[in-house]
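Read the single chain below, which is given as structure tokens and is the form predicted on its own.
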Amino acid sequence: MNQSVIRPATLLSLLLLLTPLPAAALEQVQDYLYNRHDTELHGFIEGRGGVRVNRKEDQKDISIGEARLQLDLSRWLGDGELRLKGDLLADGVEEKLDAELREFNYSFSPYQSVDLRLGRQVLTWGTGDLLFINDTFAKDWESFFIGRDDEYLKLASDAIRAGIFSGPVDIDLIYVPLVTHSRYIDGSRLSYWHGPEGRIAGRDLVMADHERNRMFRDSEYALRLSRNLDGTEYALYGYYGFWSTPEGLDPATMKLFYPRLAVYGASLRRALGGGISNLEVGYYDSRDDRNGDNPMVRNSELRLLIGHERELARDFTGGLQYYLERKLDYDNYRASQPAGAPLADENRHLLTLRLTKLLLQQNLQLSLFIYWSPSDQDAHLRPKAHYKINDRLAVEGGANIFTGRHDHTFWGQFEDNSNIFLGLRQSF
């Protein structure tokens, strides 16, 4: 059995979790910056550990083992706000120390009805709960599946964002000079279905890709038009860029690549039936496979999302969503696939359920999020418990459970990656 030896993260986690001195020192810096320089500093120190439920030879037994320090600094400069957020990470699974700049941007209003934000920032919009149609911006699926905080599902992009709030509709414009790719499951840490070999692969077959790296040529453009009318929020979306995950395969090099993509969509959200309901649609124009007959590039798709969330009882809420991916040009897709290859369904149906209960004067939060696909016959369960020990210290535990009848379906391929995790965070 392949055992994981946690070196840097184990030592640093013990130091951070067994003594309050690092947080206390940071609180002194926090007070000094606020009183002397009109600067706010927040952040946290966190340790997380987790293990796999199913042990496999091609992956380490430890799913997550890390210590993290996040610093979040903001200061008013002139007529705008400078924001800097970064993480220092000791990762014991990959046995390395790392740093990540999550935000570094400047926000200001050159005119009363115009807001600008320049620099590294997290981009998000749409109406789904952990389901995304018109939110085509980069995600970190690896973090999401190993038990990091949900904050780390979204990756930051180096972008220019403009909001214009005059006239009949609000306008949101985004320009990313160099596309930000999602962090996908490539086998280096989590196993996946490898279509060309027809098997589950892991560290024995880590996929490589051709990154888009031409500044001002491999760019992303996004537009959102919105208006609130009689209590209903309406929105139209447009996106021009690339698939955020590598949905193409170059047969000559056996490397993945990022095909061109355009997305056109709409959404609405309003109070209904004692809760909030939402509807969202999107047309995915796979511009490198518009006929659907290229087996190496993902087909164009039509996507639909219907959701409703409401309070079921005191301190108890529930939410349901129905999601559809309809593969267009399905006959061409089916004819182009190699003989014997497993075929995706024309329609992929997905249902989600979220239940959240607050207890102990709302200091304890119990939650369960379930993805279930009746068409693929697979599921992903995310139970979680979060307890606030005091205003600054919290403990969290949970699991990622994957199950499926077939290895080639979306959730079924991750069955060997099921894991449980535990974390302790001290905020300041």
The other form holds:
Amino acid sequence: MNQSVIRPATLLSLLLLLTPLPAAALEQVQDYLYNRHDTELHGFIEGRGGVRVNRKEDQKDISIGEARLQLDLSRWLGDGELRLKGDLLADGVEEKLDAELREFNYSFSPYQSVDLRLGRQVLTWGTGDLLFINDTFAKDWESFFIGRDDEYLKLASDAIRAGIFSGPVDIDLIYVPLVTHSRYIDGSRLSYWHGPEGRIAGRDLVMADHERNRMFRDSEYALRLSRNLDGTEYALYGYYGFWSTPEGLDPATMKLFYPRLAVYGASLRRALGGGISNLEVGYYDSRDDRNGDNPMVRNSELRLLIGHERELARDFTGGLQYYLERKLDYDNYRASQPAGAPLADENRHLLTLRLTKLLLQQNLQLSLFIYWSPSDQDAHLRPKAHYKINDRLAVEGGANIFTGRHDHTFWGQFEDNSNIFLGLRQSF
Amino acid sequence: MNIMPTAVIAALLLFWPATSATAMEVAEIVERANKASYYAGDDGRTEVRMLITDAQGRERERQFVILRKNIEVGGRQLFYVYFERPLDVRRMVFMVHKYLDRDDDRWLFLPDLDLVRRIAASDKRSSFAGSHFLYEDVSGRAPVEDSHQLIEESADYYLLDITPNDPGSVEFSRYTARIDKSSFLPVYMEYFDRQGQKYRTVEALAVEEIQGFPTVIKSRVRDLAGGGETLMEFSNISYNIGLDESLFTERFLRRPPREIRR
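May I ask for the structure of the form predicted together with its partner chain now, the form predicted on its own having been displayed?
Now the complete complex, all chains and molecules, led by this one.
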């Protein structure tokens, strides 16, 4: 539903102008739905704008400029809950109107020890803080990098999720009939490293991909076995599907594609030394490049994550993570790359730091999240301030800073995209 | 001759409770107060509304449902807090496995991200949900953390003077608690800072008997130093509703149990 019928900027100002007006009417609608139809209606209206720190020829100066309306409807139906959450977005950067269904699902328990959730839903598991090993579910990296709310990092999947809670371990099973791909950085809005041409590219060279589209064949399967034993959370994971971002390139069409992937992993989380510690590992089996000798498909990997978070002072917490991505069959990878192409290291080391401070009776939250890779010599900084003006109105401002010594590394390639943003949200 | 025993009995009836109460060990008063405040019934459910007023008079609301289950009376407990207001935290769940001999395990469920977070904060003297109530006011403070002294007794209440065993772990130097003799509920508490200045009061404004358990249904914290106060009101309270221990697990963070429904 992408149409540029109305100029988004006009719509944006219209939506914002109207905000105080329908507030009273909206409350009546809420009461009516709740009293007559047992249905809760909530949501928010939001305006958000941001600019690039450095002007670049291949991208617009505005990194984000949008008005968003979210409607969230829920009602109990039998013993289950029906949920519908959708967004209307007037995007001034891409100059389009967009409708996105974030959730549309029914959750219920057919048996006492079985939970089912059917339909569009957000899927998350694993122990990392903004690092994902066994959470292979779809993400929206574009939203994450341009300063949308954290909620938009996760893309919803059309899935069946079952939980079985009768045995010694809890079992979660997820089936996604048609894989949900992540929204990756393709140049249309954010610039990236274009390997074949060996340069940073933007709107002049937007990557295209072959989306998987065969329902019931291009499917994802995920399994988690978990147990909480005296405060220690253990989990085993399995995933069978596709790389969530297009980690393959078809040289014939120069289009990206989503190679097959299986992931096997485990995690552990518990209180330790006055804080919370976590450990997570995963083996990424890149099934379209088992030997690692196909330069067009990402190699298999071992991934490891160790984290610790603790309270440093009252209302002030700090978290540290160490993350390792080890390319398997590195010799084959190196041999397969064309001469002169910049090579990725065998081990990509990454450290993250999170600092969160609550002030003014917890109404002001100052936070900083840093990714820093000593091996790639690049970093991504995410400072943010969020202030709740009152129970309904909140303002937030922040930045997404990318820096790196080389153009081809994970964070380094995004250097031109560094931006600052400001958002205002009214909830109802 | 006939009158004497009656007089004795009358005297006993009149004075027995008082005499016995005086004789009651401080430790027992503290224990009974702790149980009356935080362990009523085997389990319980209550709806809570908080009205937070800051020093400038600005108001904010909180609304949530609490489910609680005792694993051992005076000891381990499980809490499930389902938030309804303000709107930005709607559907969030805060779950606590409370221990006496180690830090509580705390989880927060963020529904928009389908994310189960483990909370690292272990400070029990930090604000609960941005109100003037502290985490410990809501979940209880273990009596073993303090030394208690009975400094006054009337027909209606005991007045205890309470000092922390580890002064560095808390922001107060001492506090006093007035404990109602009939219900054993602490009805008025005054906190003093290191300079001996009174800076905070917690009071029960209304008490009702629910299913035989005297229950605070309205209470208030006042911040005398910084200004501002929080009023907390409880409604639709019920005890012994048969909450299962399995309800306080990750499963029910993702899928709130029917017990939270209004």
